[in-house]
Amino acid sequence: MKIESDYQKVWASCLEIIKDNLGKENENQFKTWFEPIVPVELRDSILTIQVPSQFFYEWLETNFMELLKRTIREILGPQGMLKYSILVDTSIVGKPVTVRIPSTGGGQNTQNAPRDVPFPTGVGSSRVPINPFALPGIKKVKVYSQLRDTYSLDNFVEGECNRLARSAGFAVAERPGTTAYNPLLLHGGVGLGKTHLANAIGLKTKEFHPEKTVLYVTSEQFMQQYAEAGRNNTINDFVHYYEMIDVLIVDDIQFWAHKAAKTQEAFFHIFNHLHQRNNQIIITSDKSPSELVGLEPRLISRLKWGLSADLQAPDVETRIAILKQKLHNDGIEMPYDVIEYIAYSINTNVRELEGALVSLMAQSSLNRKQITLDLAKQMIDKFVKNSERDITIDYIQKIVCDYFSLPVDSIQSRTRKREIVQARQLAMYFAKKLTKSSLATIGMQCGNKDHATVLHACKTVANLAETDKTFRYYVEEIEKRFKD
């Protein structure tokens, strides 16, 4: 490709490649980690990009270094390099300031002199009239946190689907209000662990900082309290109460959409007060700030100040770990093949996964039947019969390996045994046919292969299905299992 002198066009070309490699199933990762990046300059085949924080830079280097390195070299050639310009957090507001920011090379350390970069204005500059209830000398009342002890970090299973959110949450618990993650917005679909994680962060904060006042409240509860305060003419007391909180957790803020205008206004002023005093704000929602329709624009802008961390549907390894954790907590033993079958069959969210497990244990207890794979299959078929099963690469690998009586992890191995190579090729073939995943994603999940290997596997399977009757029978029988 011809190298563009315009650094913005170069970065736009990089983004196209990165987005294709991540695939549609990782669209949230692309939005979280690559859309906020701003290209700064291009000089001597070195592209400088600006990232929001040190944590952001470290996450890119840890999780996407190889992808970035390959992409930069594809666009800029073998000499292409990537440098970072990292914005630092500052409490100075109200006027432009200059901060000195070191830059580092993508994938390696480079000794470059720090660059002077103007800090953006307007962040944190809102002013709220002094509340007489918040003047020094007013004694804090004891606040019941409303946190649930069962929702702790110890029983929150970490996986690729929630690693960012959990890591950021732990950092917030260690240093509430002093990190760049204020507010911390946890967003994701139903049953993915937002409430659990928000509670866990609150509990861990109290463990690290017993002197701090932590409060968990649902958006509905907050709205009802505000309405009651309005009826009783105690709005000032209501606002003062929330302005005393050191760590405020508001759950499911999306319920304020298209209603509760006065509640949103009250929260807006409370938010500003807490943020200016470096008190921590944690919010959960079913959508990212840019997708929250129906909330006040100025409130949405505040939600974008910190970190938006999404929780995605757990992958099969995480689902297995969640089931094991729940069984361990309940003191119950269950055959691994049953756990694995449930994990591969229920791939929507954690709540349905645990619901399937509870249903199976109830069937076993009430009917006095031993928990076996056959019983699990009967129960799961009833559990999911009214919902369309989402076919994933993990599920495809499981079906193919079960058909050939191979362990699932054999597809990830480097062995060149004929039967395993054949199973791997079939898994790639069906993944391309039955999912929307990119070739790069399929290859990565099938033994860390590249997209060219996936294409070759698909052509090989198609050719053998036409020329070899036995192989065609394999393909047809496996395909039937996806339709059952």
Ligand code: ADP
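Here, rigid core means the biggest group of C-alpha atoms that superpose within 1.5 Å across both forms. Numbering follows the first chain given and starts at 1. A quick note: this is a predicted structure, and the numbers were derived from the prediction, not measured. What changes on going to the form predicted in complex with ligand ADP:
Relative to the superposed core, residue 233 shifts its CA atom by less than 2 Å between the two forms. After superposition on the rigid core, the Cα atom of residue 405 is displaced by 2 Å or more between the two forms. Residue 71: CA moves 2 Å or more between the two forms after rigid-core fitting.
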Second form
Amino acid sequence: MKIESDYQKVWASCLEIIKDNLGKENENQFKTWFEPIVPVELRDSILTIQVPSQFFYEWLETNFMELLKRTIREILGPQGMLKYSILVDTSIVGKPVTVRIPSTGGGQNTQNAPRDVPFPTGVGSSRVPINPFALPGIKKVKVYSQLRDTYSLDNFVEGECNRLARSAGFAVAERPGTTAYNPLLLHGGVGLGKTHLANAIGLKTKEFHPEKTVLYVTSEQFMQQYAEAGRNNTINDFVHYYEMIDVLIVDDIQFWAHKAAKTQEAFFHIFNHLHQRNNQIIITSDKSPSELVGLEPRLISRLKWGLSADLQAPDVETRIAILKQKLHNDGIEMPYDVIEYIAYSINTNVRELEGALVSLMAQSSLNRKQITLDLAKQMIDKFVKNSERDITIDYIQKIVCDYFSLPVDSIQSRTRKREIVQARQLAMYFAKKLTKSSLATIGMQCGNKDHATVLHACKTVANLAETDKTFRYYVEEIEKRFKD
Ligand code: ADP
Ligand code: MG
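Show the form predicted in complex with ligand ADP, please, the one above being the form predicted alone.
Shown next: the complete complex, the earlier chain at its head.
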């Protein structure tokens, strides 16, 4: 049996095993996913490790669960457990800790869904991350802004399509909270640069005003944090935390439409508080305020207080300029006729434009072919045909329920009827497969389940599809419907 005195030593031994298992060829994976982990405690054969974010944790669960399980058992013996402490994305640290209980059977055991065990009280030694909410009297905690360096204003190519939004953004960065552009609402279709620009304004603000607290959150994160605060009885702390931000950026607010009524209400109060104190609010949405149905009317009326600036699809000159910039940043050269061809063929949005460029470069390097106009033509034709609309979780639920002739809202119900449980699991499985949503979001939208349930559902479906013919047929038939 191992001595439980030194969590650091234990983790160091784990790392050795993990590194060894991953091998030289996966050194990057080791660097990315294991080096940032900080061991925080060892108690009763439970090793607590701190990971930087929910996403990070999910990634470990999805990709390295078996390895971690084996390693922990090897070092701590059969009772060994691993507990994650998630330093959540917005510096809201010390969130609930998930305890991963290794299954006792050997090999993969999908029946053993990961279990969430609430953060045991009393474990809050000084090594366990402290919740900044819980520090009385501390006004300024260090807020991790969540801004991405690559989404800068310098990288944001200017064109007719974004001139107003861009210059309003610049003004806001210079004088946050004191221009008429409060809130600044950036709206426009997918892939037109809302996230990039909002992020760029945040970075620019930091440049002009290093002392200001800037925070970028997606509306989805905000909603999850709110739900979690509700579960932990920390709503007040949640609200106070947001109320001390100088420049608050909330991305994709349309996500709250037709749901999240409580979240919207909480945000409404935070909005008022910040606005009264001349703190800046920046919001993005894929719809203009008047088209934003499903949001609280009083919230929509607030959004109209400042400036709403739209981002439009770029014209061909701007598209060429964007392509050139991307190539320049990556240090890649490409014949001008190819650039032009791409710019003329892809006129939907910037994301697809970038996608086409990346595919073309991948094609050429995989097949060791020169990038020529011919290659570009072949690839773009395929690309344009294949570029599909984004599939939403709602749409997936509808397809699955239609297939089994169930009412769509049955997925939200609490019933344990087998057919409904199965439909829900299938919806979760396809949502994981076909969208970029996190496990937590999928769970929330499929009957308010947690991420562990989603993970379990995905495994169950994959397993059944392998072992049960009828079930496999269902999966294939449903999958076909997404392709129509
Ligand atoms: P949205 O949030 O509106 O869906 P994003 O901000 O995610 O769109 O933009 C999609 C991609 O296109 C990103 O990689 C972004 O960097 C790029 N992009 C969008 N607009 C521009 C622009 N004007 N200049 C350079 N890159 C852009
Ligand atoms: Mg976006």
